[in-house]
Amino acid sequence: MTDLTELSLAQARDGLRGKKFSAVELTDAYVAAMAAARLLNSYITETPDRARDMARASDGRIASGQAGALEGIPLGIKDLFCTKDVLSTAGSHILDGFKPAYESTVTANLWREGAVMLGKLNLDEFAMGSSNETSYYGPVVSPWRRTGDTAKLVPGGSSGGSSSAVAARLCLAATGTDTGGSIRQPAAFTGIVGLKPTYGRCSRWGIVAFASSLDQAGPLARDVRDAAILLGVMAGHDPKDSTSVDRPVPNYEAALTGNIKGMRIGIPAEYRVDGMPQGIEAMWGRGAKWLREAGAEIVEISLPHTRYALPAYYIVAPAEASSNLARYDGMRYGLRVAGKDLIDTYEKSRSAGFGAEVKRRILIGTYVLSAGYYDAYYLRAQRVRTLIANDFRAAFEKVDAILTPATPSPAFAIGERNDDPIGMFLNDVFTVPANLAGLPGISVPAGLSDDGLPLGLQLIGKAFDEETVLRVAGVLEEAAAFTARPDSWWRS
């Protein structure tokens, strides 16, 4: 039998329905792959017994003709999603031992359609990071290495456990969250597809909050079709989430027609940044050429306030984080460090429970929200956010989608940028604008850097027009014909 972990989600779905193999066999193949790849540190918690129980139940439903859309499909879940009775940590010491009594809406949707949970995937602490080095449970390692170099590389962040696991074939696909690029950037770094839907398309209920006006769940998968299938189940209105939008969920897989003739694709001048490697600039040009050859018209556009997106984001996001993380005080759940009185207990619990990056962002957020600085920083950043959204609104009067690079560089080595927080923030320079505007975006692998590492192209679409984004992404994926794979140096 073909190695089951090499099948795409769509292929595995069809194989299960055709009874070419069982859900238990498929799950066992992934459990074995996970056990042989612990060097990557992709998972915080593995749940093999639960996975096999879920797989057996799936085999029963398949046999009785009651298969759901994801019946028997083994997935990894970013450990920002609360999963009932399973450790849910957000990558932080302060949530040690926390096992929720409830299920996030997104994961409940997945289990309702028959998906199988392999475990909880590692991430930057509270999703704050661009390299998956801030997790209390240690950094995640990318399965990729530079040509001729054995240095361990970052898989991107914050959904680095998700991207590493999908790229290394440790799950068929994974959930992620994207606040400033945390799905698209790690997908680009590891040669897979990462889709951030429109804000409000997927429920945030049961997802540990970072920045509530920016966070959005989405899929990381091996190809565009798999991402479309997974999004179709993850998405939907949820009355428990006031930011969830009550709109029908389209058949995203059916949108992959391959026909983009007559579409207009925008190329924003402002995404040509100083210091961007020539290889990324060249790949961007090739992407535009591929879409033109497929029948699209390439249009030069301007997004004039793009330069202000990153500073605005790093005011808005920490401000919201400082508010959201105030609930972690050692009193109700997770870590508690006893002090001499209530305030001392708060201080000791938070000091021991939060890592350096989380503390940095809480301090920044508290500062910009403080009396005397709220108007000067936070309100001004929100006004800039409106200008950025208006730029996109004007652009989409002329074009159907926008093509940009996904990242300003390929993956870097673990520890290489730890002393440069500003440089780390710049990893999100191409992804943050879509979050500030609440728009859908996808990263598609499109080539390799000079040292053999994946590079991604990003497509940004109109609000709630994931169908167009996926259709264009499918054409881009076919033209790029990206088949490179990391070697298996990590397997024990």
Given for the second form:
Amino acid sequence: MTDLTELSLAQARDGLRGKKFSAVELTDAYVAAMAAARLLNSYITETPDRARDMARASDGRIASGQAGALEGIPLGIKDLFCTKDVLSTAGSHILDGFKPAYESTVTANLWREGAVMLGKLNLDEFAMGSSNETSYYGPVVSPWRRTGDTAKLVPGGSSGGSSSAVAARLCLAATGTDTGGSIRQPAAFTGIVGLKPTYGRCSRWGIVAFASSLDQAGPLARDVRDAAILLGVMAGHDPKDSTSVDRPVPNYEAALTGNIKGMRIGIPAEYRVDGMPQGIEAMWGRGAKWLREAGAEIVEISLPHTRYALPAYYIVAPAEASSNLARYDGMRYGLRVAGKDLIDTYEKSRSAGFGAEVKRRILIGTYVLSAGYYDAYYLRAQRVRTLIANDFRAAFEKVDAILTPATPSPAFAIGERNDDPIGMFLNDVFTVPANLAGLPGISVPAGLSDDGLPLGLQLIGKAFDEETVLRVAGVLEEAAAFTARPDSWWRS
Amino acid sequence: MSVDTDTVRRIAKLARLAISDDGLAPMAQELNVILGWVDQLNEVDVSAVEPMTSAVQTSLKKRSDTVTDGHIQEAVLHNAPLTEHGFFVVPKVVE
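To test you: the structure above is the form predicted on its own. What is the structure of the form predicted together with the partner chain?
All chains and molecules follow, beginning with the one already shown.
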């Protein structure tokens, strides 16, 4: 039998339905791959026993003709999703020992359709980071290396455990969350597909909150079809999240027709940033050419407020985070460090429980929301956000989707960029605008850098038009024919 | 606008984060780098622009005002660092 971990999610689904192999066999292959890859530090918690139990139940449902849409499919879950009775850490010391009494809506949707949980994936602490170096559980290592170099590279962040595990075949696909690029940037760094849906498409209930007006769950997968299949199960209205939208979930897989004839694809002039490597510029041009050859019309567009997206984001996101993270007080769950009185206990618990990046963002958020500064910072940023959303609204009167690079550089080495917070923020320069505007975006692997690392192209679509985003992404994927894979140096 | 060590001490207190006296100046420096960078937003004329408050315009759904759960004391207390007689135990609040 061929290595089962080589199959895509769609292929594995069809193989299970055709009884070519069992869900237990498939799960066992991933449990073994996961155990042999601990050098990558992708998983915080492995749940092999639960995975086998779930796989056995899947085999039963397949045998009795009751298979769900993801029956027997082994997935990794970003450790920002609460999973009932399974340690859920958000990559933070402050959630020590936290085993939720409930299940997030998105993961509950996956289990309802028969998916199998392999474990909880590492991430930047509270999803705050672009390199997965801020996790209390240590940095995640990318399976990719530069040509002729053994330096350990970051897998992107904050969904770095997810991207590393999908790229290294340690799960069939994974969940992620994207507040400023945390699905798309790690997908681009590791040669896989990452989709951030429209804000409101997936329920946020049971996902540890970072910045509630920006957070959105989505899939990281090996190809566009797999991402489409997963989104169809993750998405949907949830009465427990008042921002989740009550509209039908389309058949996203059916949107992958390969036909983009007559579509108009926008190329935003403002995404040509200073210092962008030539390889990324060239790949962007190739992407436009592929879409033109497939029958789309390429249209130059302008998104004039693009350069203000990142600074606006670094006010809005920390402000919301400082408010959301106020709940971690050491009283009801997680870490408590006893102090001389209540306030001292709060301060000691929070100071011991949060890492440096989280503290910095809480302080920025507290400052921009504090008396006398609210208008100058927070309100101004929210007004700029309106301008950014208006830019997109105007552009989408002329085009069906927008093509940009996913990141301004390929992956970098662990430790290489830690001294410069703003340099680290710039990783998200192309992904943040879609979060501020609430729009769907996807990253598709489209080529390799000069030193052999994956590069991604991003497509941004209209609100709730994931179908167009996926359809164009499918065409891009086919034209790019990205088949490069990292050597499995990490396997023990 | 620039943050000094007194401001850092004040916002750390508001955020319930303990920062040692040695840590105040470096933190002020870090925050000033970031706040200096976000100051570029002052270039934008926002005088006639409404602030964006939600990413997707929807009206909030109503639901019937009924109890949907309850009687789950054990689940509520299950992750607490300290409990006694079915309550959370916290440091003394009232003298």
